[in-house]
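Okay, so here's just one chain, in structure tokens, the form predicted on its own.
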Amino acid sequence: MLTENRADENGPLALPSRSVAILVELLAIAAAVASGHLVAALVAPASSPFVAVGDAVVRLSPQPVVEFAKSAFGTADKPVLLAGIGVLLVLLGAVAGLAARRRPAVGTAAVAALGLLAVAAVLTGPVPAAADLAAPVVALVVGVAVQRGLDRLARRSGASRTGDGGTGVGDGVPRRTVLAGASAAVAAGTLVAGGVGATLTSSGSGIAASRTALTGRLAAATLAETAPPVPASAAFPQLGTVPFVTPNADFYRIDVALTIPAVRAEDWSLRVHGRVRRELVLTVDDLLRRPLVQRTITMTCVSNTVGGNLVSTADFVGVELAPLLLEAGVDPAADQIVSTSRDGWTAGTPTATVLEPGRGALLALGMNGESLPVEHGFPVRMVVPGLYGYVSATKWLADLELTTFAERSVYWRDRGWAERAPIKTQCRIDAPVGFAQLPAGRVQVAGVAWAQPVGITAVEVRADDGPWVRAELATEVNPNTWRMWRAELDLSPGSHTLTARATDRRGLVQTDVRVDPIPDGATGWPSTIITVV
């Protein structure tokens, strides 16, 4: 154990002070951190050490952690997740530190202990590469370097204060200007190297110049079939509805990438194998020698609850899908296509369903008249109407096998999700929002629909256990896509609770059963109360 007179070749060391043995190990965190980070974004972003134990948490994960981490935090899911493993290394970092002031195998342990969980971390990826492994050894070997140096700083600093005059350094400097000076020169470095790694990583290695390559191509493009115009009486955005086409920036993202892949257009590539006749490998180059469609499609994630916004529309501009398949041959026994992301995550989508007359599923490659977003697919994802997205809508694609559900299971299948997964006939209430204070009289109330790839052709709304009222429908666009809707009750002064159900063309009112979104998809009628006065 340490005593406070300890001496070593180079002095006299003691123990230091709390605060600063919790500063010497959180730097040496941070140091790790950043530095992995940094080589991270020089060599492949996924494997910074920080973002690599994250991921590895999503994939862990119990089934029930991720669905209450996506209905809690919504799209704010990953930095929520980020934010707290950062709490947790600040927390370690303190416990380590402390007891480090009397045991200093414990603080570099600790240290070392966080390099080779990122390491395993990295090792157990769904890629995993050996130019990975970069980041995570550096950053264990700055780590544990740092937290060394340090900590003989600090002791030999303690010392200074309790026997040798402050000095001791062969100069005259006073060791706890020399802790004080290096610390601050770690901290700086440790500022420097993270912000150059987030810069590297925002940066995307000339993705945004590919963005902007790529949508003036689209944008110069002749389109074999263009979508029709969406009419201003398709939506009531007066009324508190959603706009018909989704902003960009307001589109939903649910995915398991806490980094996202970034991919040039000029270096992608996706290779169609498994059961077919021949395999296919194709560029963005012979996607556009194809003939390009726009299709203004909705959009559902299986993990929207009963009245929530996990559902967004906007027009695509891609390939045709099933042409591409029948050019490839596909051996009839073949009833799944698997789908991968260049990030190694996996979907399984039903062949019968993307071969289907009519279905209008696309290799998409532009987004409401721009090159997909980066956090949305850049440079080409897949869209199949009518499917959640856990089945359907491959983002970052990069590899589709011809295979069965028998020989292949994917992603969210091998954690409780069903097979296959059509949506469901659902719709939302929107306005009046909840536990919003009205005046008595009419009440206006107004949603949307869906019921892709059918579509809807009634919504029912009442008050409390009153008698349905027929929903005015805003004019539809096509059945793949959501519809808007409007309705007035005559309410009188107290609480009411605002019910909604919705039809779609096959004549099938949406049930009040509720269930929960796993394993295929949320069901039950939305509801919301208001007071009236």
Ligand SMILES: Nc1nc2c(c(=O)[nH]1)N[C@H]1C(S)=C(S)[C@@H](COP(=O)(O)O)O[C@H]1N2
Second form
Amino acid sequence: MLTENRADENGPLALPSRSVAILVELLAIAAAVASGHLVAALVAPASSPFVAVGDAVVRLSPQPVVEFAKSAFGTADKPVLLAGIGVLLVLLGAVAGLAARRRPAVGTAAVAALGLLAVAAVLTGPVPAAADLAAPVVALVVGVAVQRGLDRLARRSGASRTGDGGTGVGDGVPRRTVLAGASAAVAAGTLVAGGVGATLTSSGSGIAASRTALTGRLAAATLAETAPPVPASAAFPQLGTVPFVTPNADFYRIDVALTIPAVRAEDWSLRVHGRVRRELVLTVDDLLRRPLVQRTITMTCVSNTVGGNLVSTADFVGVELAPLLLEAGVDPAADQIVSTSRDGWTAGTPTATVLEPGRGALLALGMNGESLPVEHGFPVRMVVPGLYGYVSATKWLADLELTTFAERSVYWRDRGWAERAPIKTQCRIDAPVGFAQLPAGRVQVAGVAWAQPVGITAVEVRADDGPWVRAELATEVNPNTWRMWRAELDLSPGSHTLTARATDRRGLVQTDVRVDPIPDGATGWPSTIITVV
Ligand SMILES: Nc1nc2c(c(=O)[nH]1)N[C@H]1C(S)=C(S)[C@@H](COP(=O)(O)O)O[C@H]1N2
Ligand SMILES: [Mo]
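May I ask for the structure of the form predicted together with this ligand now, the form predicted on its own having been displayed?
What follows is the whole complex; the chain from before opens it.
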């Protein structure tokens, strides 16, 4: 290195070739991204420059763009966004590299600007913490250092090529060999850092081990309240209804997380603050020291269309949220609880609903006999029976602020959805499936209905414009869960439209008025067209 420095002081510098200039810039950007990814994996996965910028893009995108991305790419929207950012980086690197041939400062500035962009992305992020700065700052420093180092080598080797007829000697070492060696070293370092970072993040920086450990602790804990076992009479699987308790792998999933926030149970804490007498900070250990309750709850997404499947049921284990709030001493004026997830998503829940006697809102740690799956909010999420998920069910919970609806808005409210959203009474026909061909005679119809938190008291079915036939209801597990139903209809050959409607314990008959999910949940009767032959 010393010999090279001397050569730099004495030797002439020359314009690097176009391809070398582009290579230098791309290597600098790649090294920055990879080193940032590695540091993030060790410190705070969401602070990886690549991911943080992607998250910021999602955060700042106008709603129509997000909706378009979802409809165009479906669940591939996230990989598509990350790939798009990758392509942009390559194009930007190429342009900056070319510009840097004559003005080396441009190349350095481009890398520094990208680094600063990553810094800004984490700073404007959801729950900014000092540790989040480590990854983008390391990326910035590594990127600038690599860019300047390789750029200088490239200019020297260019000069030596013209000066020494292509062999280029600096104290015995061909300068192009030095450049090639340095580039290869940077590329190798980049691959290793990126690879190790990716492995650590995908193995979840110990998330899998943390989940297993928490599952064990939950299994060993004494529950203050257990959920009664779900009786076989609560479902009609032989008729084609979904199972009463949804296996975790089949539980519907909805979130705007670009990458699943990776928080180990050991590192998790929750701050309860705002309009409270006394701020609380709770760890998982703190939660496990409180009475643990087990409850079977049906969750529903406001985006569920009539007949849709964004509704699932699980046995949750967690601690009651209401006593926690009372402990913190909630200001009676604080009518909204804003919950924030580790990835910055927010939900606003009416304080009165959570404090309602018997509502049973939970900070959940367990789901169907294990700790929460990462995609369902590990280590801790909120679950409030009777409210759609977007106003209550925050996953990867990080923060609870007692505030007012007037003071603070939240993620989906900012995007045109309702401020408050109790679940609407609904039902679904699971069998027969649409366009089924069935033999004439008695046709078995079965499905589910839900009206959390009051429960279902009746379901009726009819064929075409015929009379409503009262369905047989399966055993009610509790009013916060769905209820299965079945009925028999005598059908003549031909095509028939089967329609169902539910009645809840308030006596409310499900309305036939069809409205879209936005702003506060779809209504209308589900129907299925079948043919009897
Ligand atoms: N952090 C976070 N939590 C979230 C969301 C989200 O986008 N981010 N979506 C909510 C919505 S709209 C619903 S319906 C439920 C879905 O929970 P599930 O994916 O476990 O079924 O999570 C809620 N919690
Ligand atoms: Mo939702």
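Numbering follows the first chain given and starts at 1. Everything numeric in this text was worked out from a predicted model, so none of it was measured. Rigid core: the largest C-alpha set superposing within 1.5 Å between the two forms.
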* Align both forms on the core first, then report whether V87 has a C-alpha shift of 2 Å or more between these two forms. => yes
* Asked: So with the core overlaid, does the Cα of G54 end up 2 Å or more away between these two forms?
  -> yes
* Flag for R381, CA shift 2 Å or larger between these two forms after aligning core -> no
